[in-house]
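Just one chain is shown here, as structure tokens, and it is the form predicted alone.
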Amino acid sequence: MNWNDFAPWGRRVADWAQEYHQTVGDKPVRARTRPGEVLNALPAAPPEGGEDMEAIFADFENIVMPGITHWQHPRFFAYFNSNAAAPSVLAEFLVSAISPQCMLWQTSPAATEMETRMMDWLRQALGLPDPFAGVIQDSASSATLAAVLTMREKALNWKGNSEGLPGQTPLRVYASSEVHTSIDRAIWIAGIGQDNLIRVPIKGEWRGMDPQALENAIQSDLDAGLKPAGLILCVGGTGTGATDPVRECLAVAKKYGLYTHIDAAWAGSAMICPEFRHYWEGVEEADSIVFNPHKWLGAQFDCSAHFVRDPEDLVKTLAISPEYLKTHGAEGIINYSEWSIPLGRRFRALKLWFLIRAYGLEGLRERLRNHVAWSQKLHDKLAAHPDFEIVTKPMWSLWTFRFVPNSSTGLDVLNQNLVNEINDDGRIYLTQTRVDGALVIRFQTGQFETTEDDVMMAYDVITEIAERLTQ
């Protein structure tokens, strides 16, 4: 293929993708092929001659899509929704036409200064104050590594880098049992090791950290010689919602001189309308932010908005600089790879831009409005039936349920079957997790075209397959 036969093969991908948005609410929406099925059915040699996209595009339909499952259904009620609205995906059209390296602002300027417009513009929907700053990065993450790595280098004064870990006194980071795998992964990469990851105990409805006993574990950890380094704290956890009392655990941490970052990934993007802030109260005093307009907001996947209070820890904790990444002859400019773990960059910005002119802030915000409120309406609903108990109350638009019939035991079993027969259905889509030990079920409304009529079906789903299950 050349760029001759580029423009037609263009018009019909781009007419493939319109009608695959519109109908794919028709579709199963989780992927039925069994182990294997797509590894065999794709040649274990690469050819040895060009082939025809007729035939190429023949075989995306018939073997890549049945392997699919559909992220951008309505009915996607699983995880957190990796959301593709139309002006981003066109704006990742373009990016991809283009194809540059953002690494340096010498090598795209367009792209380091609308990130730097776009991340100010995502400050001032969310409310945050003027000291913040923004860069974005692919995933939260990475953000979470950058923050962690920061907390490890303002704990060792800035000698991490340079002398390693052995020999320093053993760093501690503080979080609870409720925060995402990335920590601890995170806590791996830097070398701070899974031992010094301290799990706070929680308490409350909102399932978030004890600030009384996170002043408890640090005051402990300093009696036995260990050396606190940082914070990590969860607005919207995956399992539940979770979420901690900002403001009374950054106010310990700041008593104790610890690095403080907020993993907002998925519930960050409700901070755009007013009245969900109250979950984040006191977000201004942390030294670092993430959320992910990837998930909820609609931007296409990667796109990680990681916000800073003091860019210059995150830049001398990550910035190296040989010669041929220096720009010489321009003052003032910022190179976002000296923000970030990679060097390469994406020019993410751009779908934000296209992203936020499309709909502006109160369309993204009635599209979110929305999701809280119908996730209500089918809690309340499925809150009424005898054979079902609501287990952790609605985070904005998570909450968990688990059925619970009047003579039935095994009831891990028994909602773990349930899950499977849902998800083997094809209507919806939905997961499990556990809170207390229990096996739960999780629902979640955040995909960017659905509607009520969507979120409603999921109670006749749910109410049809259990009752299936007992008779």
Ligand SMILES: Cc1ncc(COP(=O)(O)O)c(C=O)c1O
Contents of the next structure:
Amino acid sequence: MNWNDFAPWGRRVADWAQEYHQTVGDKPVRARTRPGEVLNALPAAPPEGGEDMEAIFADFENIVMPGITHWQHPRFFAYFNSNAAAPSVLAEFLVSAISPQCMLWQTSPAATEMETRMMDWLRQALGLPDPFAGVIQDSASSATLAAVLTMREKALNWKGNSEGLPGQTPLRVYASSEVHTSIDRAIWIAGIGQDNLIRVPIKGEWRGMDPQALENAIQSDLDAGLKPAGLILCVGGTGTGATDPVRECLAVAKKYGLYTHIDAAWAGSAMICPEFRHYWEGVEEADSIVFNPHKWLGAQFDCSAHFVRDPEDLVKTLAISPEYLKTHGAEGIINYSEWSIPLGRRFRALKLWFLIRAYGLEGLRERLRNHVAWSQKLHDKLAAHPDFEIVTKPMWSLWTFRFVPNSSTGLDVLNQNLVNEINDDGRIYLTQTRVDGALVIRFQTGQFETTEDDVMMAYDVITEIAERLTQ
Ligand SMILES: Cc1ncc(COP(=O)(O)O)c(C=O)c1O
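Cool, the form predicted alone is there; where's the form predicted in complex with the named molecule?
So here's everything in the complex, that chain up top.
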């Protein structure tokens, strides 16, 4: 293939993508592929000669597409969504055509300066104060790792990178049991060690950290000669939307000089609506905050927005500067690779620019508000059904429930079977989690094009399949 053939193929791909998005709701949400099926359909060895694009595209449709779980399906209620609003997909198409590598300002000034501006647009949209500056990371996991490395370096007086961890006073990081496991992994990679990730007890309906228990844990570590280094809070945890009392916990952390990071990977998008901001009151005192615009704002995957109060902390922790990466003769520029772990960086800001301009903040808020309202409506309807109990109340658009038909025992198995049957059915897609040891079913709404009818259809599917299971 050469570039003369590109435009006709580009048009065909665009037509295909439009039709895909307009008809994806007719397909089963979860792939029905058996393990190994796609692998075995692919030749074991690469072709020696070039192949015709027509054949490649046919195989894409025949081999790949049947093995795809449709994350853009309007009835994808599992995990958290990973969205792809049309304007952001167009931006990605352009980015893939230009394919710039945006590690330094000079390797694409437009990408760097667009990133600065978009992160500031997002900062304003979320109602965060001026001192926060931002960088786009590939994932919340990377942003959290950058934050954990920063808390490690600060606690070690910036000596961890040079001297390593052996011989240092063990560092302690605090989080509740509700944080995402990417926090555990960041702790492992940073060399802090799982045993030094202290789980602070939770309390209340939001399943948030108990600030007094946090202070007790810090105090007891200090008494034992250990070094408290950081606090990681969650706002909208993965299982149930657990949310820590941000203001109170940050006040404790500040008292003891801890670096603080807030994981709002999913719920952060909702903060463009002022009425949801009470969930993270006090957030302006944090050192680091991450949220994923691809999860709920509509940005095409991947796009993770990482805000920091003081970028210098990140740069001191992560910047590498061999001679070939130095920018001479340009003052006041940002090299975003110094704010993140990978050196090579994609141009992710363009899709935010397209997205925010195409819908405006009001258009995006409307979608989020609808998702929350429709999810609440479904919650109310299922709560009124005698065979279902609500386990955790809606946090934004996420809540959990359990099928509890009369005198049933073995409820964990029954509920897992229900999830499996629902997902095999294909009209909707749900996932399970555990709350206080019990297996429960999660429901969340966040697909960009979902409608009220899509959400309410979940009631019919859940109750119909549950009834069948107990017959
Ligand atoms: C609350 C929370 N934090 C972090 C993550 C990890 O996100 P990423 O896949 O961007 O690393 C997730 C993933 O769903 C999440 O729900």
